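Okay, so here's just one chain, in structure tokens, the form predicted alone.
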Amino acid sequence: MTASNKDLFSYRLHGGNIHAAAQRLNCSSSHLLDASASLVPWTPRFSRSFHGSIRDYPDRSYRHLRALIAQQHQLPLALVLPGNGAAELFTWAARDAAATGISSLPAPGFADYSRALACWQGRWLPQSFLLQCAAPFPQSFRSPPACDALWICNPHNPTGQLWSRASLEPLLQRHRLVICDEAFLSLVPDGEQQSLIPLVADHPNLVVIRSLTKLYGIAGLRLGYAIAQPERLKRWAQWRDPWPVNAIASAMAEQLLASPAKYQRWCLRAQRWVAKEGAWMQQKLSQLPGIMPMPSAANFLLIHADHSLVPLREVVEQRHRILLRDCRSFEGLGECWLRIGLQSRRNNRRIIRALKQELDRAPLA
């Protein structure tokens, strides 16, 4: 793909495209229903006093958000450090990847960990693992002897499946850097029980990463922190810009973390959401003609056929205005599959209506 012949910016590695997709359509983005992208569907109220936080140069140490952060994981505050949200973390992650060896990149994956390699031109090797429903890792996953470093997700994306960290912790002495995406963990009900975040201290070559956007329905504020080992983390703030993340989404992220009982019962909403609209979805979905989807305990579902699901996704967004996430780029997945993400039940309906619409006015071959 190049510039001359595609607009640089139209392709689709990524869920959440709504203004691409809104022109496309020639309609407003507040007439689509987004489900390519993998968010809770309520957002928090606000202080509107950031008047202070916008003139002002933000604190370069992010000293206070660190600490709420910290406070929440009860961590040193040393093991913290905020980014704008996830991706330009996982971009740092990378750096110090491709200078650790080989990345072993679990197969089907999220195409952000290849992209952050290549800016370092670190080199990969997908590995694919068997599509399963099991609490444990893989046991049959097993990186080649080249590949140093390893990237993993948890819930992993884009199955939905929660690894638990005892089937997780083997794999910190089998590589010299272990990268683990947790960003939809705290949707998870019970997932915190299977974070490698208390692993951090005793394991140098651990970097787990977290998103605050999912949690709280706030892409466009890129809020995302790392938990690793001070001296890892001191190096990437000198690699990288002065003011990652701008003052207004740090004062943001410093009210929503301000109480811990109020972050924990935001999280117990998000957690019952999850629980009760993905068994929901899980029974509407697998009701539907040609249809079969992935057991998931993340805000998203994973759904396949014997044949592809491109026309169905592209007929329920121009019939319908509803997004679905094309998975034709995360490796190992190809036509055959969509990922929907959870919305409220409302909404939900709405998706399930649309599909069954589209797929008894033609089913799939």
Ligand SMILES: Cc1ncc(COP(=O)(O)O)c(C=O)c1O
Contents of the next structure:
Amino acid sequence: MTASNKDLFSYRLHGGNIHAAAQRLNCSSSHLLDASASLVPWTPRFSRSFHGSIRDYPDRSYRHLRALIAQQHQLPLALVLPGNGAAELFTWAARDAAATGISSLPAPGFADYSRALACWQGRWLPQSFLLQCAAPFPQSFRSPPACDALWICNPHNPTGQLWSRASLEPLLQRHRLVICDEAFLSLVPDGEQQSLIPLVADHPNLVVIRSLTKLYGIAGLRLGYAIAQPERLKRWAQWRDPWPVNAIASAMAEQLLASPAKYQRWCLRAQRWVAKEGAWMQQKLSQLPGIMPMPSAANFLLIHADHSLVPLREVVEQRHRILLRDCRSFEGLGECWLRIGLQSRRNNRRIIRALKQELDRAPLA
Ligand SMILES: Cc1ncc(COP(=O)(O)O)c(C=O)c1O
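Now show me the form predicted in complex with the named molecule; what you just gave was the form predicted alone.
Up next: the whole complex, starting with the chain shown before.
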């Protein structure tokens, strides 16, 4: 497959598009509750101003930031490359994937991988798999025979399923390149144990991509990083803009990652929130008429119905100023699916109240 006009316009359906929604609703974005993006609902406090960071160019090698990320994962510095969000790093991973051959994209899956492949005229084949709820990656999954590269996401977006490392490892033998998106992994209780990062040193065909934007609720800042073998990362560094991570983002990330103990405490807080609010939302959503929530290990929940959920999403947006994730941009999902990002208890209640009120007013049919 290659990009079509429909793919280009599907950005309208991407989550986290709060500014477009505010324009549509003719209100300020601060009046909206955005559950279409999946971020922790609190943000860090910074202990100093970053004004001083803007006069000089950033350090082109990002040595200090890379050292802190490397320390977090107990890796050599050379295996780390920071990026302008995970999204920027998908673009470079896609250049490698396009040169490797055809990519296999498990479907449903995150649409940004095909956006990145389209930048390089890369070709891909969606490979659907059952929306099952078991922890191991489905052993029945086989990339189409022509595929050399595989893109996986752990925990999987949009289902929230956490795959075990043991079930992912065999995929490295079957593909010339495996790109594993772990953007949400640090938010998952006990998720780190399933990370593929410890396998990178022994597998030149593995790239792991992480994001800090979900964990810290700093999507506007744009911060992610890739873990891969140095030859690959050096190649990417030569392709990209000279200063892809701006000095403020870099300085803020350095402060966030300065203390491993503080980072661990932050992750633990996020994971406790996911466990508590995830279970609460599961229970409340399952009590709504006609709504079936999928089990999820992550900070978002996929819900399903036998009828289209588009009218419900629209009315919740218009009447309640709450944004839910339309799932039509996920290959293999259609109108009968929505994704909801977990919020604070107060705002989760607000979401449930709005859904209940609208379902009572107009049951799904
Ligand atoms: C699975 C997944 N990976 C990566 C990203 C992008 O992360 P970043 O904000 O770091 O570019 C998203 C954003 O929605 C996502 O859902």
